[in-house]
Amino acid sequence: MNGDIMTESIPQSAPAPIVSEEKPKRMAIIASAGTLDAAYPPVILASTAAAMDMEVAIFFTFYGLNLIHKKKSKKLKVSPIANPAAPMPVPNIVGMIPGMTGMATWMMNRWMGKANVAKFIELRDICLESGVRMIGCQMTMDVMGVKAEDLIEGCELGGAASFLEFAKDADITLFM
């Protein structure tokens, strides 16, 4: 053995696996109106992103709180008045006529059936089937003399701080 050294090859273990413990994405909604058009886009977006598997919660102040009143939630409508986007076949004047926002909520709920879009409330109870945080803000409730026992069931209560401390970490923040 000619002063060589013989070494035994030394089996090297496989590096142990990187376990990732990545949060999920997080989407920090702001539903502040309470009409009918403005009602879909949180409860759209905020279903579309916990089937995602993303974390949402969806604070409700101001107008914001009939989409979560028990009883105002059914009867969400659509102003023909100030909506000069709004698809109306007739002039926009024509919204300050009596009954034209029975006309408009009608017109919005047969294009929505139309075109197989769920109804508001379904749209809400898949969200909160899903696990999307529904927080009422307190200090609209209390400005506007909404009790606890006015919102549906699920829905949690809360002040600006424990929605901040819920969107301080999202990815997504917006606004409606």
The other form holds:
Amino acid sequence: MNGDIMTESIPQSAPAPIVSEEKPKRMAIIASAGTLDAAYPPVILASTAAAMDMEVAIFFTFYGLNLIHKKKSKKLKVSPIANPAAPMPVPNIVGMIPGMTGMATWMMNRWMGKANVAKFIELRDICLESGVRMIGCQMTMDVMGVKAEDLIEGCELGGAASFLEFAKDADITLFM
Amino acid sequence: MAEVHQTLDARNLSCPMPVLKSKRALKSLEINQVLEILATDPGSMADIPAWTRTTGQELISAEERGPRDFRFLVRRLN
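Let's see the other form, the form predicted together with the partner chain, since the form predicted alone is already up.
Following is the full complex, with the preceding chain placed first.
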């Protein structure tokens, strides 16, 4: 009797096979540094991943928040202090002289320009145009006194849980 | 010889711009149309094929015509 009922409740025809759209690959990046040299890798990889049809989110935390700060992201710098790989490697005591950070930054920008590397802002714009989610860390904003209107258009605000919700299904996860 | 429907001049651009511009140009084509990409970035010999493989487009050809002179033909499949 029970068997009959169960048999009846099972649909006679098998459900149509689900045409599975392959799930897009996903990349999650944490950008935690705010210097000119550290600004490039997140936007280079994010824009390229978007061009490769991946879903991308970048979580900007601590100094990384500068990369989506309207004003600060326009004047990112690279320091020669404690940075033997700097464009202009100098002893730390020389790097401390006023103007040395400006000079190292100028040199790096010049080298990047000579090698025809796109500007950071240009790459960041391409990220936004191609659907890369940019999440500003709310806690960092509170710590550093950054307001939502200080950040560029198109970014979201969130915390650790917002990032993890996206990153839990990521194929690639990078901390930069 | 595949008929070229659009040419992208990505010469004098560094990574990742050739791939980013190729993506944008290919999206403007119809399915089955062919994009010609000209590039000078030596990395593009590895990167353009990696991009077509990942996105399921057809790389018809990848030629190194000289030092820093690369030409690719990509057919849009999706």
